[in-house]
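To begin, one chain is listed below as structure tokens, in the form predicted on its own.
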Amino acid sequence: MTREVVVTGVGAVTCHGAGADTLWQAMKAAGVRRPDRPADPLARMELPLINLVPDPDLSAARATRFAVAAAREALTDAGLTASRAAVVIGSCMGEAGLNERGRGGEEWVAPFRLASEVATELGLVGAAHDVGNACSAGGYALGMALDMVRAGETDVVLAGGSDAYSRVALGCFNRLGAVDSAGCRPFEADRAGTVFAEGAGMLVVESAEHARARGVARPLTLAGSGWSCDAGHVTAPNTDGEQIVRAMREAVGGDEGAGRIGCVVPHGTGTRLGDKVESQALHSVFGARTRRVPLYSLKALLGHAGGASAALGAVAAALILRHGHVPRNIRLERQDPGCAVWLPQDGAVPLRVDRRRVLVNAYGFGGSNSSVVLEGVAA
């Protein structure tokens, strides 16, 4: 059984505040945001830098709160109330912060329970899955949602990702020497690592038949997904980018599908090797057209939201499709000549009517690669 799958609602929580419209306004403004230092006296590391959601309560279950808020917005955007929807949420760390802050205490709580918490809060009685594929987790969650609906296992899935401040995660990246003191600067010539961010992105993934039956007009289509594994290094991508290319090609539908892509939201985190490998992989997929395909670097605006990054990328893709143009990127000081991709910086780029498709990439530790494609209706 194979069914058409659509996206009927989106929700977001980011360092710019709550709401997908808040995210869109930030995308249009293209302002530079400097990283925060969390009010955590035990964050004893050289660069305790992260882009925090404007919510000062670090003691609470932040990843859960962000996921619930984004999910509630997505359901409202879709015009859905309580339903038999399934929930699939990707995350790097789950709700690790509670255990980190309670270290030495008697109570330990499972960090990967975001999906069941969201289901409980919103009264959703379908299946609930947490996905832990590192920084590609949100992309895997969307791919799973696509497969579940296509296979007829459910009509509606609330899918996305959420991650919040974790002392352990930040400490690990400090030990790796992978934090850029200047901020998250993908594709810059002198980039020196990444800067993490908090946030959540959620999408209502639905069968087209179910959406039509309840009168949804002009939904977006979740047109494809692809995933692969480098089966190589624990943290670094394989330099040949072969499996990254494979995931992208599966998502876009080969060379013919690649010709219909009008924008890419890249993974590009600001690491020296990762940005270069992804740039070269894009050339393998798009060939001579690569320099004419606009990229929108969401991480330059938000930082790297870990397991939520692909979900937020998909929300950004939905907003780009709804508004019909790619906002300008945050201006680069000097683009790395080894990353020969097009990052528009002087103004918005309209989507061509025959290329209303956005490719979203996400890659994680362990060589986990995922790509998804959203498609808009003709203007």
Given for the second form:
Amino acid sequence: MTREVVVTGVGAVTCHGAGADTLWQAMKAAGVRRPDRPADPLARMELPLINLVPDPDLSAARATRFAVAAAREALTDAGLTASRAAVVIGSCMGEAGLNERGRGGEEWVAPFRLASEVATELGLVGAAHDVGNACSAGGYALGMALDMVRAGETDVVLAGGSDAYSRVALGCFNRLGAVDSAGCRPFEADRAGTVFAEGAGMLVVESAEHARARGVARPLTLAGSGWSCDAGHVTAPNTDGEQIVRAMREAVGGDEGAGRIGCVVPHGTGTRLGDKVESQALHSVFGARTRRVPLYSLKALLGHAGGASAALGAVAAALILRHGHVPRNIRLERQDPGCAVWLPQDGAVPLRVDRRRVLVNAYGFGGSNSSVVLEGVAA
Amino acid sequence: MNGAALAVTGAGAVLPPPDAGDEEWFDHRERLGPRGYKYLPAAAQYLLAAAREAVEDGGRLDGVACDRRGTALALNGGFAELFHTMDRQVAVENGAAALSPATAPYFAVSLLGSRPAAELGLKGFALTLATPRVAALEALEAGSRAVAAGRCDVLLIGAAEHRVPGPLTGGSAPGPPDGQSPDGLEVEQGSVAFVLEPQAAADARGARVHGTVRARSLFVPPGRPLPRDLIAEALERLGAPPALDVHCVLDDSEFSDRIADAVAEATGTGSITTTPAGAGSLAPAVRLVRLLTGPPGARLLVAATREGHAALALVRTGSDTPLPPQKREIHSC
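One more: the block was the form predicted on its own; return the form predicted together with the partner chain.
Every component of the complex follows; first up is the chain already shown.
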């Protein structure tokens, strides 16, 4: 028998500040945020633009600090004092800054130590995994957490993602011509790339029986997860979208499950091909209903938080489910007609009682795709 | 229990000979092909060669549809030298505009597996684990869990490392001795790969099975006592029989010593063989290959690191006679 898996706590650190409630207030305000320039004199690139977390200490282990703060908030939100809990953290770059700032230290340090640092800071005994799946890492981490709890290996997993400014990553993105000087503008007609962001999102993923036993009322459900790989181009998604459709279908549970999705937090980074392929893939999954499924474009608000993006998407999904409505999106100048999806911009859209499910997508270099679904309790 | 143990039907190892020069031991033109691999980072070249070896060794991936082929890969250093070179170009040489567009995408470490995924049609999923030193056994654990969860039917597991850079500042500090990482461990280069599938599927196609494996990982914050039941619980989940031979891959930390002592006590067993951990994820994977291709029996592989990670893998090799092969469809992508 498959164990039911729930989400009982969330935590976030974003360019709008610390805390999931801060994120929700920013989502409701829908304000445009211009990218920052990191105080890094060695960032020798045309567009050193990134949405920074308002934390002035650029030299320290930022990704670790963000992950610990988000994890601590998620545990508090869950009302959990865990000593036995696994930690699974996705990241594109890990703690790359330790090997970069000022041209690094005297010695190279393994950058993917976020999970062990979080477990150590919070005193957690269990297992600690670092997932390096580029910009889909947070989605893969949540999928791993789901598998671990369903398999009965553990009752509690702190799962999510964290990424911080990396000179190498931003330099490479500049070289690839993938930075939009105007900001992160998913689905805009004249979008020209993306803008990276710092941040961390963490969720307490728990077996339903464990949550019930400690009296948790009305937790969200981690209802599904899908993984796939394009196995094609290094950076570009396959234009047929076949594998991202498969990941979405596995997460939602086929056509019947798709009918119960009330909102999508798309990957939607602002790259020309990526947004178009995802839009078309959504039509494959939702069919004629696609134009009536509201999308919440989180990256328009936060920028692209790399390996943390899906985890932050899942935190946003949890907030949407808790509050019962999809906030309006940041207003688009002109939506790309090749991206025929619904991005509500005039006001919040209530979730229908029979569609209290949010799909979160995340795609990374190498065609690494993941989707997860969170479900709220009936009103 | 993490589902049934999986059968290893193919294994490949691409490792430098003991007296090899830094990079002279691997010629990508000879090992991979005359064209198309020059700009692939070294760790990715090694992995591709090891993956091909694992398939040639009998690990059939094409017996199932591409959507049902998954891969779980491991690295720690991996692309570290490339990152170091790219950062130097950005920060102190000619800026980001001078980066090679062919190597720029590899800031994402998950691209380690992009070429094997493309060549072998691994569309089920591509999971990358980077936890220090135990990542290869974690890949085995997570990949096997994914098979049990129905995410794929056949699995490629791989670990690859290149080397780690010397002092990053290039300044006053002396670098570590040749062949050592800054923390005194042996620098690793090369790759190990395995193809795994459920025993029933291997039997159905009459495959030669090297053995079966199942893994379980643990974490204890440094300085905290080991919970009394931690190792016993892991052994129970692995289905470990009593009186196992134990093979340890350990660094020189107190935590590693404690894990080794706890395993010895919990298994109440015969011999313990210890191999020093390297600077990356390879040493446990190399030991796993040797156990799988060694004499029959059940053995426990244990890896532990000073960061507080530990992983255990139960390896069973035997002399089961393969069943006659059944006709099987071949799937191309």
